[in-house]
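Presented below, as structure tokens, is a lone chain in the form predicted on its own.
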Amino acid sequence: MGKISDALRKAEEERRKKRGDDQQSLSTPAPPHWWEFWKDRWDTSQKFRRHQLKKRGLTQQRYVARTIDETGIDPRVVSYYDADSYLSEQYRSLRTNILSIQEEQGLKCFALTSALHSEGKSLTALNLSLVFSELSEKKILLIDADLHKPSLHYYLNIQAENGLADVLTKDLPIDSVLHQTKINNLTFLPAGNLSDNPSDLLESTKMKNLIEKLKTEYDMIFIDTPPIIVLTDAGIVASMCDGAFLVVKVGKTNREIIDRAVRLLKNSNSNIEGTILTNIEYYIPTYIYKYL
């Protein structure tokens, strides 16, 4: 900031000299005395931040990694692009908790839903599936059961012609619609061609039998479903699974709506295993960050 001020001051002096206005004061107000102190602290902090990112082969970004590789996976899948980040570690912490549930109760299939749209349930399902796929001995299946507004195929950059809806309506063999993703140990079943009666499809005996069949072939299954308050589909699918997680966006969903979502899940005879919070912001002081 000092160099910029000096340059501006010199430019003003030269301009006034040319106008013959040498008698006027050529000084400009100095920045507040505290500015240089905090500027130096900020520069040091940012320099250290850039150094740490450079060591990891990353560039400085905000919130999510923005670099896209040849897979075309969406940059918001932070567990793929920034496996060492704090967010990725939170997904691994959730993985540990789910594994403890699995060992105690033998649960394998989980539905993820939210009360309303745009709470992060689809990205949560994807990131969670990805951190589970890191366990080499596990076969993970991710299913997009949002037959109204599917999004997982966009995040994974998979162009799927057929999917879950086609298996339920056209009797297609399940193996013909499964996609091996570019992530090791992670298989994906897209929503497929949307139908006019998705709730009836998901409530069918075929859907229930399909889930039971897939549970014998995969170690862990995560199913993304529509918001529970908006549509009944989530309750239908969750009742067929071993457990359900409610994704809640902090600062958006109020308590009354969350309570209603919980009641709807319970009324559908779903086993609610827990709540996953999204959009939590953490402040990490510089003197702590340098040890992370």
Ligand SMILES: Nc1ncnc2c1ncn2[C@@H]1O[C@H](COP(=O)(O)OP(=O)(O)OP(=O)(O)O)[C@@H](O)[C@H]1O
Given for the second form:
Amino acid sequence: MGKISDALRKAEEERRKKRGDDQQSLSTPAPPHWWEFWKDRWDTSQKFRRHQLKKRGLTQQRYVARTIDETGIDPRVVSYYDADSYLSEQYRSLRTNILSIQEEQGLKCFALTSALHSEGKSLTALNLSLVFSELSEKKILLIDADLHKPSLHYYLNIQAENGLADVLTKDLPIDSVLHQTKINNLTFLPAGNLSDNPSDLLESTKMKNLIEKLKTEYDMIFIDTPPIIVLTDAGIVASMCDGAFLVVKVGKTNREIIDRAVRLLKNSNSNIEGTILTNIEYYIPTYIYKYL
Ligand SMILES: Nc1ncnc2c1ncn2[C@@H]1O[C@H](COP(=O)(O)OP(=O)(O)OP(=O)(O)O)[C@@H](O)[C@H]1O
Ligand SMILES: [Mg+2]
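Switch from the form predicted on its own to the form predicted in complex with this ligand and give that structure.
Now the complete complex, all chains and molecules, led by this one.
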């Protein structure tokens, strides 16, 4: 492989020389030597892994839908596109755990946060809301309280003119900004127009009253928030909810950072109900299928 890449690189150099842009060729840095070294080994190890899995009869799980339907919902919303998949089942087992908390302690409003960016908060909140909305008797509300970098409207393909921020700043009636999604029983409150002081907005009595009002109208509310180490918003929102979940991307976030996130959540007077792990690969042995 290393030799092949060398040959390809030389051929590209030749082509550039012929085109007369030698200068560019000289200024374009060659990939570092370590990259060639590790790339070859990575490819070989992946091939070996696939071969071993096949030999042992293990099936690799599919994660996302290959195509998007007319709703335009993001293919990473697995519970929508691939409701029978093992991954959707994981969200359902999370649902069972949350339902048991709900029954025992009467909790119905949960904030989702993580220590850092891109750990899977928004997609977890969305997939979780979706599996809850499968329970026909439940009215579910999903709120995007990430007023810095909202993403749920993008995942749901909803063009929202106004949202939570507008209710808090412009006194818009809440019903005018709620979106009934194309998914049964699932209502969505987008973040709305970004303001200069999102933390102040979220810390207001208005926000607290809004959550209390919505709790009387919905059976379950999930609130997506920004990462807690980066911004105070998550702690503020979580303290207004009945509980909070900490999303942790396995293999990315280290223990000290997670400890710090837990401390911050506790300091904000939030009840941590549990941790949700993302980025885990599952393999289902074929013998499990036989007994299903
Ligand atoms: N369960 C999961 N397993 C593996 N990857 C995931 C999982 N959930 C989400 N991701 C990936 O993590 C990335 C970020 O997802 P998402 O937008 O949900 O994160 P986030 O924590 O909300 O990010 P941000 O802090 O920017 O708001 C996406 O590319 C997504 O594919
Ligand atoms: Mg997010």
